[in-house]
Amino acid sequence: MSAHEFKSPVVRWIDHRLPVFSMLHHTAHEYPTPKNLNYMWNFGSLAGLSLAIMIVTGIVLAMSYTAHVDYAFLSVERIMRDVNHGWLIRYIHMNTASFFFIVIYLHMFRGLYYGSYKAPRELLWILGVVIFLLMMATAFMGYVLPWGQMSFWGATVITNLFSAIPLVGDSIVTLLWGGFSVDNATLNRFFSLHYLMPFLIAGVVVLHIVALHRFGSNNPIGIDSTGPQDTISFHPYYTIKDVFGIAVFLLLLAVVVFFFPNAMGHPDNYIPANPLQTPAHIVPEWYFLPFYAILRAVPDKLGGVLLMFGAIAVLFILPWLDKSPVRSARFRPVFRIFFWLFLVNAIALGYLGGKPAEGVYVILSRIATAWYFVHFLIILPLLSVFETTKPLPKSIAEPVLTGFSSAPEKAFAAPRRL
């Protein structure tokens, strides 16, 4: 749509100086979407919607934080108790959190069931896989600003990690902590760096939407469209399964704020930051558990620590090492059960990494480490040379139309008609 075409005068001038009105119309009625896609796309959106609660929860609620190894934890604590709101805003900012790495843990799977990281979206998974890393990062700063005993040894056992790494470890670790020890630098530093890289992130998701918009979603058939009889416009018919998401979304996010705020949080982190007592067993937030079981699956800290990086970095080159020309789960039968048992290997990873490191929880954390990489490495290689895939449709709408389906996918299966 033309800057003239809009009814609004004032619209019309600002969209032909800067034709963002423009983009919005083209992005929602002239984008051409797959007439397939489920329920599983909405993931994206939540993220988003994520995203911007978290900005500006966590903008809020530094107009109150004081970060200072000796007031910090008192700020928080006033937040909660003096500051108007304060302790629904706090909720709303730490439970999010949480809901995001459940949102984008859902969206990562999705991708990995119907093949979304093949080309030519392999930039797109990759830039996904970057939203994650800072994800992971900013989480992390942003759980030690409480500085509570969690907090506190959290952070001393994670930044500690990097001395591992040979020559320059040491430095590294000397230049996040800004000392000899995790203390009042460090602290004002993960301040800093957990405002600001929200923001970047949000820089990551506008290349990552536009990396989108290139070629398109995929959808769970997992071909291209071939013709306008395969997609449909974004709106209404995506905004309004968007906007049911969200209202399931925020009822959730709703019912653990006001009834279980605490239910994914540790009671360690209500103690003050305290470094002459260690706690008996130091953890992570749940959403890191998966990688702390890897790295602690080897006795070996370099070791522990590459595997840990490599969990991530096997990510990356993904879309090299899977080359099966077909996408879609639906349509790889053996592939589709390595799908299911790498997902309960992942969730074994998270319960183990929530386990002390002895006895049968590291004999167990080795062999889930294991095939972890077994799967990326080993599996996906060799289905891609020898696994016989079932025919796949000669277009999207020919599934949709006929009520074509691939049994047994019920909780991914996508919906028939819209």
Contents of the next structure:
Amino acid sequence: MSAHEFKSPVVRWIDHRLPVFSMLHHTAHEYPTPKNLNYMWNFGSLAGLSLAIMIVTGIVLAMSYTAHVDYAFLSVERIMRDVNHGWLIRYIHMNTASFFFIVIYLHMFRGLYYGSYKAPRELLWILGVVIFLLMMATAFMGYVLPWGQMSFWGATVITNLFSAIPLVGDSIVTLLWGGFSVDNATLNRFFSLHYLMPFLIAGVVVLHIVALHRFGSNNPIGIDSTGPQDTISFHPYYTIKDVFGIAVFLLLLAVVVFFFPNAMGHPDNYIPANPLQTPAHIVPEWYFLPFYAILRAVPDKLGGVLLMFGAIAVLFILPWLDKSPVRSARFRPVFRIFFWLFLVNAIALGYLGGKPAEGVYVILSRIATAWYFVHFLIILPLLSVFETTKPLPKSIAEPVLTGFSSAPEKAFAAPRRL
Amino acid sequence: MAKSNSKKKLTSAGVHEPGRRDFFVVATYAMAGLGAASVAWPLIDQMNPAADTLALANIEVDISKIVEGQSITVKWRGKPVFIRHRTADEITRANATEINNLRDPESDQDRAEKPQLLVLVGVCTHLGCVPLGQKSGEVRGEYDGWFCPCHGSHYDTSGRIRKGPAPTNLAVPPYSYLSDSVIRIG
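I would like to compare: after the form predicted alone, may I see the structure of the form predicted together with the partner chain?
Next comes the full complex, and the chain you just saw is listed first.
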């Protein structure tokens, strides 16, 4: 950490005693970044922005929200009608939640395609999955707070998942509820935790970034930087690229907030919660649908719950399932086919999760669920052994400077069987 | 798109002449600043009173039941409002006071539309406590009006500050007579 000479004497004085400016300079300015990152590398900063928007609008909403079964629904309606700009703030909070998941899913599929989870970035990936889990818990509890029909029955169904655990299941559910059903005590603790968890996420995000900066970003060709000729400084090259991504993101968010604010929500949640009447067709928010489809695909209570949690748990051990030393799918022709199959399968699961659990949808859900696990537990380990990968470029600078399709013989190392 | 456009040009005097890129940078910062300000405003303004709060900002009070010498306290915008049906003696004393010697000079006529009825916001102008003197038997202070127990401010029969740390008289809320027996405050 060579000290950077700042122009302002005040900054120099502070930095000498509290090196926050040096730290910022290192992490967001001179930080050497692979020069070949494409737009798929924009989603990390977009996820950070989404988290910031959620925290700011959430703190503001909490100023007018009442966490009580008799007032929660009305206080949300008051925010929509009476509180100055309340409708805008709530619609931003609601829709940024969806955008946050869109961004995170793209971020994750980017990691899957380019092998960003492989050594030495296993912990970076695992911290990301931890953030994903925390996000799902936060989003679920946030959806309960308006205390509409979907809030109440979503809370009932999801907390009941834990009753599938043998022996202690019922005790755990009672503990979660703080009573004999989802009620005022449940709403209060969900509000408390919904406010807490974003800050836990922010903490894990810091760890995620520390782990990222240990070895730097992966890149589209998935090979390590060999020196300064392979990297450029983060600022201004990637700050400006991130700012462009942020502008596009905010534009799309604004279109949805102002013109289709309820497109990703469910009308039933504008009906106050009624513990005596379940809506005819209940579905979770769209970003949970693939996992919901897995839950319903299994005709056994414990089995469904296990597979659903297993679908996320398998992500934790992914770095050890895919042992191929080649990271990027660009040089893994067979893996690439299976990646796109997996993506289509995941979207299919999302579609099936939103359909009623009957007829052909059940069969298709079972096939898609099976394929989800076959991909991770069978295909990836087999590919690690049997796939013939394409030759890798010698360095990042080489394909960037020469255009790596123009002179393959010169630019590429000898083909190797892995 | 000439290369020289993106570099800062030096004039003969050696001063940097703003180029195309400088314009882009300033324009970008200006747009970002505008955007940030327009987003910040709703987030701040939401803390102002909401529409339903403003809708409850007026109250109507029946004053026909208040007998001479009696005071009542009503709640208006979350604060106590003192309404006192003053005795002839209290009115006389309020009018007899030499205005120029007061800390916050104000005549009694300016403070009471009809001299019998005095309407005051019952919040001490020092630091916001509620003064005593509404109920019979309570301390009314040295000027027989109200007395704030927190830091010892004395108000007279017109609610004017006479002694103690408070800087101004007890405020008179906006009110009007809807009829002889009903006033609307707010």
